[in-house]
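In structure tokens, the next block holds one chain alone, the form predicted alone.
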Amino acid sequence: MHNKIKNSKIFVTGGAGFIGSYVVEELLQHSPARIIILDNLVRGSLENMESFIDHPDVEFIHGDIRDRALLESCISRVDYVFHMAALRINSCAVNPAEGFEVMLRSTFDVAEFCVKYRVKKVIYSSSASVYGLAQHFPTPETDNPYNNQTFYGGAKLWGEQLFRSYKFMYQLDYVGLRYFNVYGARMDTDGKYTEVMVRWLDCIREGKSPLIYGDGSTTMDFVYVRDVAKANIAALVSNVTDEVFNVGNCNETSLRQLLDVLLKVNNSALVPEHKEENSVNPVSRRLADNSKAKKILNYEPSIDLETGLEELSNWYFSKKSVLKTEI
């Protein structure tokens, strides 16, 4: 089955971030000639490739994937791409002009070089926020894209429909993954769905009353970084071409809830308070439907939401006592 990655080249970008240095691991434990990793470390860091850094079989470049002629480099030596450097959603709308140049003009310089270079096949990161909030849940992937409000969704799926085209065109061939609200060690502390965990885990380490703004109603489907990289994993190795699979846990979690369990695997009585919301958030509910990953992919997520909360408060805290020992 993995007979495409053992002595292949893969080229990752983005690979020294959350959900790439994942993916670097997985592909590591079947045998590939080479991975070429390109990250500026705005997002990723050293840190999350500790474990691979020094492979024999691993180079990392420390550079932008806006360097055209870098990444023309480096996709000129490989059979195979993972697109996975982004910009955070937040970030696409404070500077719209940077999220046009990372999001939009650097996918299509990938797409053309994929072509130029004939690699073999492109699995590229899409999103759950081409959705905006859903018509159905849980959600298909035939759900429409026009509730989308965010530069970020808008750039995602012009990906999709890039690789699409090109597919068409060239037979570039390409599978997409639109991740839902994906958490885990290594995450991002600020990011903007995910930030909600870090306030908590600060709040229980300092013994302080944890906030939820509003009624808590809000939902999302959580899934485990690991099982997103396993995700990746099966685009790649599968024989399927021109799709696009939603990655999610299938699991719809309130912020009340996931606040219940990260208490409780943390051991802590905190009591929340509850504040007056201050802003509006237009995508109040997620749920993914994963039947299709699972029919063609022969994808299923397997961490559940209380594993994958205690192994991110335990890489959360001791990060935060290192961080402490050092000062």
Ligand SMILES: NC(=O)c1ccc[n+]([C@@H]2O[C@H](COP(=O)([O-])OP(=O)(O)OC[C@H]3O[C@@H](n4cnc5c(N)ncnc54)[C@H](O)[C@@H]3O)[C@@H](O)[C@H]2O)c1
Contents of the next structure:
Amino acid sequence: MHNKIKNSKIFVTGGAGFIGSYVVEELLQHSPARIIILDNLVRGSLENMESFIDHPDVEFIHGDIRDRALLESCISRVDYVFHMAALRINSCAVNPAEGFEVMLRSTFDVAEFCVKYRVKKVIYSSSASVYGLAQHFPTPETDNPYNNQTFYGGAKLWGEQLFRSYKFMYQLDYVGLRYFNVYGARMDTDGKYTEVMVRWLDCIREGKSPLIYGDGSTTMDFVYVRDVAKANIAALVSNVTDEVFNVGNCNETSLRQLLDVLLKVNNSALVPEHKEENSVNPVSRRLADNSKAKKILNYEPSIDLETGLEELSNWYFSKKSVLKTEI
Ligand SMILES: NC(=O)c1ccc[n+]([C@@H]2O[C@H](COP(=O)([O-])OP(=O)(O)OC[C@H]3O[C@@H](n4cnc5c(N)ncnc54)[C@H](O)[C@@H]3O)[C@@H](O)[C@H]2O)c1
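Cool, the form predicted alone is there; where's the form predicted in complex with the ligand?
Below: every chain and molecule of the assembly, starting with the one above.
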């Protein structure tokens, strides 16, 4: 099943990032000939790559996907591409011009070079953001994207459509993966949606009441990062092409429920404080329908919220205690 990875050369844009570093770890278990990582470390880190940075088959290039010559030289050497480098949703909102260069122009270059060098398959990191507030819950891939209001969601959708058109015009094989709310060790500590977990972990550590803005009824579908990495591998090794798949955990969890589980796994009796909502979140619900990925990719998430939050808490508290010792 994993013969596609064995002895293959694989390029991972954004491989020093949160999800990318787990994809690299997962790939290494199947003996690729070489993994080339291109990352400018705007968010990723050497620390994320600690387990494989010295691996003889891993080549890390500290550089930018906007550097066309560099991007071309990487793609010219590989069989498969995972395109994961991107700006965060809030960075795109703050700087759409940079969002354009990174999310659109560079994704175009990736597609062009993949055709030029006959790359066998691209796995493209898309997002549930393409739906905006979806029409159905659970949300199938067939829900339309017209409710999306963000530059980021629009850019991700354009990327999907770009690869679709390159399949149609040039037979470039690809799979797009629409991740829901990814969490876990090495996660971004100041993202728009994920930061709440980190803020609450800080409260637990300091014995302060965790704050909930609004009534805590906004829901998300939290999927653990190792499950997301497995979905990437499943998308590569299957013979499926020209498809997009939801990657969620298929559980709708409100912020209030999230906090309850976080308190439980940390044996904390803290009582939350409610404050008035201070931002308008246009997406009040998220819940994935993963049945397409299950049927076609034979992919199912395996890590429940309690187990995932326990792993996240252990990572976060041990990271904080290391920082404390270093100070
Ligand atoms: N984390 C989530 O909840 C989530 C949800 C949906 C989709 N996604 C998508 O999954 C992919 C991986 O996300 P992540 O959570 O690991 O984010 P991340 O920010 O940790 O990883 C992205 C990586 O890309 C790198 N990067 C950014 N701009 C670059 C550039 N110009 N040149 C080279 N490298 C660059 C960053 O340094 C970072 O290491 C992204 O495409 C993201 O949009 C993530």
